[in-house]
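In the form predicted alone, a lone chain appears below as structure tokens.
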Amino acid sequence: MVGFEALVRATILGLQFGTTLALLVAGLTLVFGLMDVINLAHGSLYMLGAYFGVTLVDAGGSFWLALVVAPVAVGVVGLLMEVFTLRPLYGREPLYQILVTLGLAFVVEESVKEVWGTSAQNFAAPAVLAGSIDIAGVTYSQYQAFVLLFTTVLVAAIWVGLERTNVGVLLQATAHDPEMVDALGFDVSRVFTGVFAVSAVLAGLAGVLLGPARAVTPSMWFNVVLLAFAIIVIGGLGNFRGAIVASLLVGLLTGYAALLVPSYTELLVFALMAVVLLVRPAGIFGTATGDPG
């Protein structure tokens, strides 16, 4: 028998890990959505937000600067990516940009496991968020409640930002008509790849969140990904509220059977999505055209 104080935990953890899993594929969404590109690599810039956290902290670094300049480093290796091997490709077959960035998954793969090596590494919470907070009677590290407020907070910003800013009109307006867009005398190539670093960097900074509480090892970014496709498939391809809603289910359904059926866990997370594509097969909030709003 579960007791409450066991429901209480598990559902605070899954809205944690969900509000994370929320900020890393908000991202991949919004390429997807804007871009029409199906980002392969975006685990692997999870992954070395991971790992430019590891040095930095390791360096003598504060986590508090790690969580600043990881994420930034992140989005320039992002931008790079964009400009050098996907821009060339924008208007050719799908398949292109999923090969490419299938392929540069796997070389930064292999160059994390040159520079870090195939051990598995981590980093400690900083010390201020050392200690325990109680919530409806159950004691809960104080870094974990850190970052599901600082995520919460965040995608809820970014949110916020599409729906009620120039910025976040821009971006829909040319996912729906980049012809258009262009005619008015925005630069369409630039806003891409705008929207691939920040992509990167919320990445980054997911990968520095789950630091301290997961093992950084070089193979990291392939559960992952896959984790974050199956959630844009069950809210709707390129749908940002779809993403962040799809996020929170699948993160109560991890803490929920990480609980109950802990073998079984990712096992739920593909059933869910299964059920989803047979019952609504554009997703949850899916719409026959990407829309990041």
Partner chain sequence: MIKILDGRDASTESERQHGRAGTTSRGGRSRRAFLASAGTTAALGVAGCLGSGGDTVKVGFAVAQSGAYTLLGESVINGFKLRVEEELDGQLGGRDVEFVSQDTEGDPGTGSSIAQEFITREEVDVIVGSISGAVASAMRPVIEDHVDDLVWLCPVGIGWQWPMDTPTDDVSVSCTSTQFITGDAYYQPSAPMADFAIENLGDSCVLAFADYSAGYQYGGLFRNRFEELGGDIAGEVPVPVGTEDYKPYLQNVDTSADFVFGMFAGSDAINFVKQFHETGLHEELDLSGVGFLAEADALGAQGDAAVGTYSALPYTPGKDTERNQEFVEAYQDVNDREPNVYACTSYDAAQVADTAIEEVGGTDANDIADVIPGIEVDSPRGYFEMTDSMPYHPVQDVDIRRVVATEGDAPPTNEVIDTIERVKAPFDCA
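Next up, the form predicted together with its partner chain in place of the form predicted alone?
Here we give the lone chain, stripped of any partners or molecules.
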């Protein structure tokens, strides 16, 4: 039988995994919520963050430098992507944006192969965080604990920023009625570009943060983008709060499933997505506007 201690451990691991997921979907859901763009290249931006990390650390820069520079560089890539490929497509059917971002994802994958080669790369976590600590029976490396803390603070900050600041209000207003915001004297296309770049920065940040614990390969974007989409569908497309809660939910589901029925873990996540789509098509936190009915 599964003991109480094992359940506590699964809960902690699940929440930790969920926080990681939240970092990955935060940017994705912002872009969809505001711009109605399903960015299939989001995983590629995450991958670029990890590869920029590899290059910066290899070149003798510290991890901390990479943590600052790589996401900014990814932000620039995101900005160029938005200006040159997405901007001409606003107002058309979503299918165009899906196709262009999927195309970009493949372009990035092939470019990465050209530049960094096909074999897996790696960069080390900072030596300062090499030790390990125990939390409720689970051994964490200090680096893992750092990622957990960093991510929690960052996601909370975005949340508060959206709810409480002027920029947040502007973003919410743009999501609600871009034409009115335009009429009030704000340049909506700049808001879009800014949001897309910020979303790219977040993806790049996730790449640098998770890189040291994972294989950095040209195909790492795919699984990430798949899971991230399941999560934002569960949370309600474009709903920031929903995406964060769904991340934690999927994290917990993975934690418990891995403990109890490991072979069905992936199936359960996508089954949850299917059930949500059937019962609440707009997602757990979605509003009725997304409901085709």
